[in-house]
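Listed next as structure tokens is one chain, alone, in the form predicted alone.
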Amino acid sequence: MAGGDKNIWIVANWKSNKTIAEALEWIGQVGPQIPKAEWLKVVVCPTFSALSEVKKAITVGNFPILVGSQDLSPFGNGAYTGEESAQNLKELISLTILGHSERRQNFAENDEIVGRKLQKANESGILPLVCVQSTQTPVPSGCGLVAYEPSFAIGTGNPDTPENADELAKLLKGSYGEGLEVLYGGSVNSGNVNNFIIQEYLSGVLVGGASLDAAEFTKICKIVGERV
């Protein structure tokens, strides 16, 4: 079985894409086709504006999909204009993506800020998925789930090799503990996902551009789900 003794994660990161109507159309197309298996953890991370409606549609449809956010605030509730606190998000999400390379590059996010966000997520019972670009990116204390996303592979169509990604996952586990779950992110699609999930040390994928297409994302999930 693909899950065997570990979870397999498929996390869809929509970034700044899809209106609420488009998001609901995607849920309606993908939700009924997601394979149901305890070890298969499918997560969709829409824009903040679509979170509530996406959560409602998944709940009503009883689809095996978790809802995540693409970020959250390093602060709690209070006078922090424009921020979304973990306390406010916890009713809507199960997971949050932290430290994505695009946040680091475009918003000057650093390891200290990522660590503060992780603490807020953990305090609110939200699972943090921390993105690392290499073994030089520190994994903060209290993190049990990371995504290796090399900058050269983000949105380029040029993924890292599955073997190299697996070796990096092995190194991360060696440094931070065997319990650390490591995903691969960077130009993942239905044509290469199988090569990543069969690796010994990888526990799934973070999917960017390919997750925007309902048919393509469904195909990715089915490829993984068929490995029973």
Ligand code: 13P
The other form holds:
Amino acid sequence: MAGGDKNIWIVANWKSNKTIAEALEWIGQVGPQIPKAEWLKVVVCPTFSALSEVKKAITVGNFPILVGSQDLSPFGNGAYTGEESAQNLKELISLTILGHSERRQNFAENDEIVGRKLQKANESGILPLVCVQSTQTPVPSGCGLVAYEPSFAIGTGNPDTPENADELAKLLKGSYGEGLEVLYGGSVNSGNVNNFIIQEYLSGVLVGGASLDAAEFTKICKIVGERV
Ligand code: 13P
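Condition change, the form predicted alone to the form predicted in complex with 1,3-dihydroxyacetonephosphate (13P):
Every chain and every other molecule in the complex is listed next, the one we just looked at coming first.
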């Protein structure tokens, strides 16, 4: 098994990309090729507009892929125009990405809002994946899964070193408990993924740009899946 008895997560963050047709084409290509293993947790996080169709295609194909969202509302159901509540999303998703640096930069998301969203996710049985940029970003209580995503590495082709990422994971586990699972994100691709998943304290990767291409993402999953 890859990395002892721990889970390895491969989370695809499509960001604001793909029409429904493009999303379904991706699922049709990637789905049948994902290695099946209890410890391998492959998640795809499409846009809200594609969530329902993506979920349906994965269910019909019986593919070993979980569906996640890239955000959710800090409120419940009610008069919150434009928001997607955890209560409504829970029939579609298993996981939600919270506190991504792009949301912090462009949408004024802060630690307090992330904490409220996390609470809503947990109340609805959705697993929150909180993005932290360094050890300075607080991990809210009730969070069991984080992604270390340094801003300099996002979309730049300039990933942090696997050793640095592992050190960060070690520090985060030291601060918040050994049970905290820590992923790395930032310019991960099929050429470097192995260097991250072999690290002692890391439990997988969060993949942006390289997840958009079906063949490249499949390659990433196969490389990780072969580490049995
Ligand atoms: P890239 O893989 O494109 O660097 O994006 C990383 C990221 O932000 C994933 O959430």
